[in-house]
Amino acid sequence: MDLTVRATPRLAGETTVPGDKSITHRALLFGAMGDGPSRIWDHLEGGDCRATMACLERLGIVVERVAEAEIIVHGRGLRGWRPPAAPLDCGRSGTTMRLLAGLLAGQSFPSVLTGDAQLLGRPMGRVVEPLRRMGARIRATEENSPPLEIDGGSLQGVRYELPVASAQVKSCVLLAGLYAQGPTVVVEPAPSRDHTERMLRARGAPLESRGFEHTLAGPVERLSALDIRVPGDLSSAAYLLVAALLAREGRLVVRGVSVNPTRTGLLSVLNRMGARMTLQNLRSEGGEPVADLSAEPSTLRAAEVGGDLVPRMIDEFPILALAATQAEGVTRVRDAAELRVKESDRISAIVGELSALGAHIQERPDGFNVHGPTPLHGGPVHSHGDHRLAMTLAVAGLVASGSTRVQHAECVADSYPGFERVLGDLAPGALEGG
């Protein structure tokens, strides 16, 4: 699917965004580990989360659809999963593969984790290495890429210091720690999203966190079943919020968005840049802070981004780069080399595609510099099969002169099914054929 977007001065209205992708993955996995059924409302139906659901079903977990926005995961406990008859296809989802690797390392049967070509090229050494230290038997390619062949068995708790802040690696090790003899200690160099820790505690796991150090006392015999309503995904809301900031007129409200403090780095940066945004109706849903966010046209100024802020906005750097093209001054991003091992090399891809639209952006080993404000012009751009890049380029089309054609934009369904429809509703006339 190609998506053609035309420049439009106005973006306005109220909307919601799909359920948080990170929380949906974990709600499915924790539901499968729970003793009995767990009900999940407003889960994300995107491709990545469907991959997690399909893998669980191959492991003997029944996922029952009750209504359009409601499912029941019939948990089989921590040790009641069935050996899969075939390799588990994680699609393009690195979260699926990394979190399942931790859980399967403690099972009593062998399994294989695989995926499509994009995922098979992503590095998995960051989870393979700590799991092997715990006693897991894992085979990977010479580059520590998938497929991962895992012989489940006896694990021992370890103390593991993450070389880079990563919620996926932290979660993988903690989940393996559920099956390990003795304490498993994970030390982060900086805070990363904490959905796994919140869910472990909510389900009765003996997890203690002190600063950046998390200790799980294993082995754990059972986890409670727990119902959860998944809040809207801040990463998905980010595209619409930035579109509203860059518009010339209108006002946008996005309701029911997760504002977990480990995820709100982009909001902090945009506020420093002068964004006219407000957070209202702050409340708690399912143990997660949730709020309604509003944004309206703003005059932005450049910002410096690096250090501990990076993990708190690791998925939002493409849309930040676009915002920076319209900000006064030079926005500098550093300490973000992690972006090179996402669904695409996001540093190289965002620099290349925004440059094609006229942006003055320079690639750095661990980030980029953006000079603004710079007028953008439409033209053909490519998603690189990366949902976050595709949506960023679609928003760029709203402010670029002429029309912008985002090639292979079908990947937006990985995290935001229906994105193009919502964009067309909020900015009438922006989409070709809309």
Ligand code: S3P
Given for the second form:
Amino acid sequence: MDLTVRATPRLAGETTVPGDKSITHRALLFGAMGDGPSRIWDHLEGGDCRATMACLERLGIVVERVAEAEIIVHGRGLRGWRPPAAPLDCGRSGTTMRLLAGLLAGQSFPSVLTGDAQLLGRPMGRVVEPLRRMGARIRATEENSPPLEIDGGSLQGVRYELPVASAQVKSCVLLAGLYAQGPTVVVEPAPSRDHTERMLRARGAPLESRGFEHTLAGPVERLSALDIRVPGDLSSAAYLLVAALLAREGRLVVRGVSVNPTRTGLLSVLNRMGARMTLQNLRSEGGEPVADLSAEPSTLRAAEVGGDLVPRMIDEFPILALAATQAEGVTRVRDAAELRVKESDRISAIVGELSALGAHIQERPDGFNVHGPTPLHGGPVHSHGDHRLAMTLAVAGLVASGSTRVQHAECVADSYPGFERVLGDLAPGALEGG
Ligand code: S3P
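Could the form predicted together with the named molecule be given as well, to go with the form predicted on its own?
Following is the full complex, with the preceding chain placed first.
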């Protein structure tokens, strides 16, 4: 599917965004590990989270659909999952594969994790290595890629220092730690999203966090079932907020968005860039801070981004790059080499696609430089099969003169089903045929 977006000066209205992807994955997994049923409201029904649901169903978990925004996961406890009859298909979802790898390493049965061609090209050594140190028998390809063949068995607690800040790796090791003899200690180089830690504690797991160090006292016998309402995904709201900042008229309000401080790096950077944004009605839902966000047309200036800020906005660099094309000065992104192993090589992909629209952006090994402001012109661009690229390029289409055709935009539904409809409602006339 191609998505064609026309230059549109006005973006206005109020909306919500689908449930947070990271929290939905974890709500499903923790539901499956819980003792008895856990109800989940407002989960994300995107491709990645569906992959997690489908894997859990193959492991004997019943996921009951009560209503469009309500499901019940019938947990079978930490040790009641059934051996899968076939390889578990994680689709394009790295979170599904890396978190399940930790959980399956501790089971008493063998399993295989596989996925789409895109996922088969992503690095898994980062989870294979610590799991092997814990005693797991796990095989990957010679390049340390999937499929992962896991012979579940007994695990030992370890102290593991993460070479890169990654919530997926941290979560994988902590989840394996539930089954390990003795304490499992994970040390992060910088704080990454902490949804796993919040959910472990809320369900009664003996987890202590001191600064960048997390200690889980294993083995854990049971996790309690817990109902949860999933807040809106800030990583999805980011596209709409930046679209509103770059518009010439209008005002956008996005209600009920997760503003967990381990996720709000983009908001901090945009504030520094001079964005007119507000955060209101701060409250707590499902153990996570939630707020309503607003954004208005703004004159932006360049910013420098690096260090500990990077993991706090790891999925927001494509949309930051677009904002930077309209900001006065040189925006420099450093310490972000991890972007090269996401759903695409996000450094080279965003540099290539925004350059095709007229941006002045240069690739660096660990980031990019953007010189702004630069008028963009519409044209054909490619999503690289990466949902975050596709949505960034669709927002670029609102700013670029003429029309912008985003090729292979169907991947948007991996994290934000309905994105095109919302964009068309907020910016009438933007979508071809809309
Ligand atoms: C995620 C962690 C991040 C992020 C991904 C979701 C998670 O990946 O990019 O979209 O839910 O734990 P890394 O752990 O590889 O940084």
